[in-house]
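Have a look below at one chain only, the form predicted alone, in structure tokens format.
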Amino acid sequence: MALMGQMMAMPLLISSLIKHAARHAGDTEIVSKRVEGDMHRYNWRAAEKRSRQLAQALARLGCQAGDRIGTLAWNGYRHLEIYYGSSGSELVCHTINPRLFPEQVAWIANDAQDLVLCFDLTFLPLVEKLATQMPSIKHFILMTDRAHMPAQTSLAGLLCYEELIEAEDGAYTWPDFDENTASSICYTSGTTGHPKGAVYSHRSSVLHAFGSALPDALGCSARDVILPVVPMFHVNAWGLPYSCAIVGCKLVMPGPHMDGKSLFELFEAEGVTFSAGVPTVWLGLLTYVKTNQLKFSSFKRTVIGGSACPPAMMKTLIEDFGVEVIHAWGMTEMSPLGTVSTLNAKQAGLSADAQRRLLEKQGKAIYGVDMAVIDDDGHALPWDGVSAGNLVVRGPWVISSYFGQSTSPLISVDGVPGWFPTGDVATIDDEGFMQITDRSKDVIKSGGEWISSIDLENIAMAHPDVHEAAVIACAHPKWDERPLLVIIKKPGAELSREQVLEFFEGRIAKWQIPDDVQFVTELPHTATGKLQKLKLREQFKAHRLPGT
């Protein structure tokens, strides 16, 4: 019989991470923007009691264990105390994207049979439209004051959330339960098909959180002041409210001042040294502080993910503003963190053109999260940075399977079971870095041979004069599909479909070169960033190339 190990059988619970940071980093302040348009300070001792609160007052709701409990909502204090008042006193924290069309925020808060939604007052328009088409949801709570609750609305008995939380007076314990409870659902983007639920447990955002602190993923630390632009509707802001409460830092939030000059004026006032955000994001603070020939003076770090990080990107945040760039990969379904690009001692003794090449890639996989890259019979391919494959993954915060589905998406490796198809296709070299190709319902198949329309991509942002780049598959009557490049010019610019067709020449491999160029004034995007190619392809699926 094995030797079983005598340590104590603490539960890992969520309540647990900013117990911590009110005991250790309790004077740390949190700063939000809010709605309002005002400055909101506390910190995180003040944070912890109304999150205390907050659980006091879904109780007096009638809100029970298991309960679902709905956000429409920024970045920002509140949304923060939802997190732990509702995830700490075992009800589950839902957080719904906003940027979803209307039908979908009502499809995914009736498929999570939400009993209450939290929402901002951006907001207020959209619920009372959507409310009906809700039946699940018994109280609606706006994230206000008194002061600011609309005179009139259509929301029978809409409940004020200060004053939810001014009537209680904190003395809650938080309870203890098993750490495999549901702490808190995200669903997918939904660009085909209806969005699904991923249902992460305590154990699973603890576990995610410390992986994700650790020095050589997010590297987060008590001197950090962190500003998360990526929203808390987004993959719970990639764990990051987690994540700053286990190390009690500062933590800066937005709230839906998103734009360049807001973040750039944020940043400056808080001395904020580390973000994260997707790459459209970065667009916007880069465009507006190169256009005012601005520099940042506090902000060292950022994590880029949602979408590849475009290398001209990578080295203007590097070369021309010090910012390091921490190149990450991940999805809903992994909490969401799987890679992160960071250089080991070796590694960081090699060239800069070197260091950069392999900072490109979407990085290795920190502890917690297993990959490997496979053939269409479910063999592993080599890590060699040449072998394209489908790209799977497994681990402590990887979902087993989706919220109210009877069947599980987890495959076999040459005869194991229990791993996630991610549906992107990657490269994996000798030393373990991580590279996406594509996503698999993207990949351009020419002649036979495929191409990657991320590296075309990649090397069209880096001419001067593209603000954004999009590649797509055209049908081709030899060689079945081609590359049709869809462009956004950069503001006052000329440029011709010869001279970007050009600019490929001796970039990549000849027959990988676009056919054919477009120019538009938009691209679409999903609700979380990301180029949404679906709608792209249905753009032009009409187009002829020259020559067909």
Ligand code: ADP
The other form holds:
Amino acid sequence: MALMGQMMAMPLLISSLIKHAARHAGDTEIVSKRVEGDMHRYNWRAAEKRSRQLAQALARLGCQAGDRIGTLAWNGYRHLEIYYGSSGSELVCHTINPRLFPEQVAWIANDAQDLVLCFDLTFLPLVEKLATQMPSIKHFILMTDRAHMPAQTSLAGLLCYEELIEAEDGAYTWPDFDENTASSICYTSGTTGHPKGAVYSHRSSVLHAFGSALPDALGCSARDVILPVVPMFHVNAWGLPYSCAIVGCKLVMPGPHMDGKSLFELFEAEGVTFSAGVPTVWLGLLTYVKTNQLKFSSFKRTVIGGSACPPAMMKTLIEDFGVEVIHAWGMTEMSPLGTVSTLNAKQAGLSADAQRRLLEKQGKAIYGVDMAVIDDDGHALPWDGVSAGNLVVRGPWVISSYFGQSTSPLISVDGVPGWFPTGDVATIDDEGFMQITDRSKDVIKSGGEWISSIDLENIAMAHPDVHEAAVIACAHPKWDERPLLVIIKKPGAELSREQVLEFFEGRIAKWQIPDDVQFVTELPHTATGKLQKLKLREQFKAHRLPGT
Ligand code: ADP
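Right, the form predicted alone is done; let's see the coordinates for the form predicted together with adenosine-5'-diphosphate (ADP).
Now the full complex is given, and it begins with the chain already shown.
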């Protein structure tokens, strides 16, 4: 008979993270740029106390274990308190992406059956408009103080966040409960069909925070000043509100101010060393610093993920600004972190070019994530860096089912069940570096061969006159699909279709070079800042490629 371990069975709970931060980094600052326009400063000790007060206030409103607390809010200290105050008291924090279409916001609140909605001042008009379409919501809480409450509103019984907090004394002990209890819900962006809810547990969130804070993952430390640009409504800001509590670092929250100028000023004023965001954010920030010939004085490292980081962007950050880029891949269904591109001792001894070729990939699975690439029959493909297949994953912070859905999304690999299909197409090399070639729905299928839209976009982005590039499949009578490149030029740049196509010569196999180039002034992005290829494909549905 197996001998059982004799260690304490302490549940892994989210409240333990903020308790730890309050105890061991109590006077370390949390600085937020408020929607109200000013700066707010306090520390982990105060954040923990106010989270307890919030837990009391939510209980006083009648919230009970399992009830969903919706948020429509930017990155800020009150949002952080809602993360901890709700999850810590056995409620479920449901962050809603306010950039979605209003109908989708209402749809998601209804699907999750939110009981309470906490929202920033920015979203008062949106909530007033949607209130009647969200019948499950019994309490609307405006995340501000009395002075900023609206004189008039159509929201009956609108509550003031600061008044709710002030009414409580904080004499509350975080409860113990099963670590598999739901802690929060995030919905996928729903680029195909309705959004689907991923329900995280306390256990999965704490393990994810542990795993992602490790030196060869995101490498968070108590000596860092971390500014998550990635919104708290986008997969829990990639878990940073949790991993920052584990290490007890200074946290800087940008609020709604995420343009290049505001971010640069905040980076400098607060001594930010580490940040995280999608590529489009860095596009804006880099344009601002370059145009104004500025340099960062404290910024050392950034995580880039959510979409492929164009190599040209990585090169600029490293070579022109001395900022180390950590390319990471993940998804809502994975809490989100899956792979991170970091080097081992042997790889760190390679030439700068060889190192960069590895760092440009999406990277190695962090401990806790198991991955494989498979063919259409469910057989694992070799890790040889060239066999491209459907990427599947499993692990303690990967979903096993979607909220409210009875059918399992999981599939078998070589007959072994329990793998989550990511919808991405990738290769894995013999050292374990995974590279996404495309989302399966974005890959261009030309005469039975696959062309990676990401590869083509990366080449286009390396052209000095290109601001942003997107490649989509365009119907072709002979080849089924051929690549169409859509470009936003840099301001004032003169660039012709022929010059762009010439740039591809020698950089990729001839048959993969796009058939045509279209210049636009704007590209559609999803609510999380990714290229919206579905919309772009619709926009160019009637486009005829040359010679067809
Ligand atoms: P959605 O885009 O549907 O809101 P997520 O935010 O969860 O959902 O995005 C997950 C998807 O984003 C992944 O499946 C992958 O296609 C893409 N993605 C994330 N990180 C990267 C990366 N570093 N490189 C390429 N694609 C990425």
